[in-house]
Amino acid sequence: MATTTDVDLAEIDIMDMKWFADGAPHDLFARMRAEAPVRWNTLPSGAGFWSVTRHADVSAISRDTETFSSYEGGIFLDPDHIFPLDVTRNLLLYMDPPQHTKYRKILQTAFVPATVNALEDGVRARVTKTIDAFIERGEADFAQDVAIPIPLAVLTELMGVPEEDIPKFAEWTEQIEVASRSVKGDAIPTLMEMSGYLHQQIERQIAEGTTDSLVMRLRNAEVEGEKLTDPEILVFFGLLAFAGNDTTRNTTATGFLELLRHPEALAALKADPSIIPVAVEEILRYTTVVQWFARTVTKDVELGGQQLKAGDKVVMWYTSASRDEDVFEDPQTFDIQRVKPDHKAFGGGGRHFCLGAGLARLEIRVILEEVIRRLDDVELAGDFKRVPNNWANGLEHLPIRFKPGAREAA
């Protein structure tokens, strides 16, 4: 293959998982915001996009809902893939404004600062008991035996859903990964399945008089005397499941393969801890999980030297646009210490910003925390194994091994 200085840029696919074999294909990025930061990139089917990669391009395309359209064609290429576009039209990811305003002022009321703060207990009882369960035999994959039951048993307590039912919310989300590597995903069983139990899961709280779950406080949640339906709650918690779930997971992953690259970094943080919450935005910057989302011109409009034509599709690369030079010093470098990184890891600003970025920082600083507090002499321990997917950055299994220790005192 050719090397990201000698390749033609007019004449790469962007999307062509060669170019994400070993992670995103950072020297190649820093190539197109140098030389072509909005560049047209005609596909294998003869289609094509707008390949948008500096930060500035990805801010102002964020802000401009009215130019930049999600509900007109989604925010994938192919606008049904994984779900078809009427279907996940009903998602706050799809809307725009107004809809959008609506559903966001609702929705964000179950993620103020002072109700994800409250759950940091819950989480390190969490990440406790995870950690303990391997602790003893001094070797783990990281991946599968914190990345993964974490984010994932924190959902499921939050929804306010049996312990017991944790597996089947893996095999859910795990099928809906599988659906979104493929070209023509379709997942749509596996949101019947989960819309059927969660349907049950409202019935039962109601029964049971429950009031703190996510479910519940979604349920009464009201805004300008609006609230939302069963059927929307339903929706909203099969993008929970697989988002929400998916992106901390793969940022904790991917997060803490870079501190065991970078072993002065993990020491650090080890004779440190109180650098952590800085520490984690700089892995944000780094990893930026979700590498891309699409958004569909509504009108013709000059982006960076370009003319966009009214239906075209524009990806907005937030991997590159973390990772911008005009933005931040030395950004091919990993820097715990860096203040304030103004990155693209919760998407480009603006109304679609994360609603549960709160939640996300929580458990990867409480799982950083505890996990440095307790591994001592942590180091890679055999070949980490990427996830196949030029969308989604990280990792399906990442071995470590360690000094054998305790279990905490009940």
Second form
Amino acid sequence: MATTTDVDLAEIDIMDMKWFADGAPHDLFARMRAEAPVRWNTLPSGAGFWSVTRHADVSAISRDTETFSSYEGGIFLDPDHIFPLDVTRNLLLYMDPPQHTKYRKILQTAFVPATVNALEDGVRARVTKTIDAFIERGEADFAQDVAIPIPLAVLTELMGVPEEDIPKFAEWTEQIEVASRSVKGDAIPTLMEMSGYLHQQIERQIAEGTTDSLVMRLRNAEVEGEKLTDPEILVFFGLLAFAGNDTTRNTTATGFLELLRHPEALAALKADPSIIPVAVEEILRYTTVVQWFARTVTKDVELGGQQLKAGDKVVMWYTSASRDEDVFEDPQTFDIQRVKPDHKAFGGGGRHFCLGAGLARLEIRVILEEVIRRLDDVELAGDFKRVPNNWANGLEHLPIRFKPGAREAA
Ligand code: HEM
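Output block for the form predicted in complex with protoporphyrin IX containing FE, input the form predicted alone:
Below is the entire complex, every chain and molecule, led by the chain shown above.
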């Protein structure tokens, strides 16, 4: 069988799951960046897309929302993937300017650094409690016991969801994630249920006179005389459950796997925790868990020597751009000392740059600080299991063992 080093690039379908069985096919992406950075990829259905693998091209597409639209055909290959396009077009991710500019201005008032930084103590308390639940055992499943529950708890807390309803949320986000893996995934029933529930939460918070929750901040936010309506806030929460949850969990789990595979890096972080924020950036780069998003070409344009036509789809491979040798020295090496790598984990830059990047960085840092401080002699304790997906780079299971320790919470 042809391997990633000798396969004919003109023949392959890069979306084929066989290339992703052991994670992203980085050898193949390196060849594409060198030999065919903008290449037409035919799908089994006969349809196709332009596969874009270089850092510079991914940045250029992301910054030119007039030529490369998120609204026109959505951000996946099938416009109706997971939810019908007329539903998803209400989400920030699927908007183009000027609509995007207006909504983004209002929504980002809730994600300013001061608001995000104020969450640190709460996140740390949650991480402490989570570690307490298993530290005496000397073993855990890092994906299930740490990486999955913490981002979910942080998000639901932001939304003002009571603690006892978190399992409901876990189920809904799992249903959306499963739908996102199938070619014709349909998560409308889940969305309906979630919307009904969130609607009740908004009503409750209004009745109780809550003022400091994200719901209330968004209800009160006003930019140039514009305010969000309750249905718009509801839609935004639906987006957060998708955009802020799996992404953070996958980065935490795959990042910790890399630390286990590089014991010298883990030891360096244990010896000097002040370098953890630097390491978080390398984890984001190296794991780049959102592997791609698509755009639709709105007018004929040239890119990387190819003629793209209006209506064509382009797929920006963030996972490849984050390892582009034109930008990073020795890009396939996991180097926690790399300073501020210009990775594409949060997208290609420009208007859609991840709104939750500050919160994600904070969560990953605090999780690593606490786990590394409290777990001694931690190592891989068996086979890890990948999420079977060419869009998300994640882990379902990551068994670890360590020296049993003591609980810390009051
Ligand atoms: C490590 C974790 C995360 C990763 C890897 C990630 C990745 C991304 C990516 C790739 C985009 C698309 C950018 C584009 O199209 O150019 C995005 C957008 C977005 N993310 Fe994140 N994200 C993470 C965490 C979060 C969190 C914690 C939140 C919120 C609580 C969040 C909220 C959003 C929103 C609202 C958008 C849409 C922004 C827009 O369209 O203007 N993300 N993210």
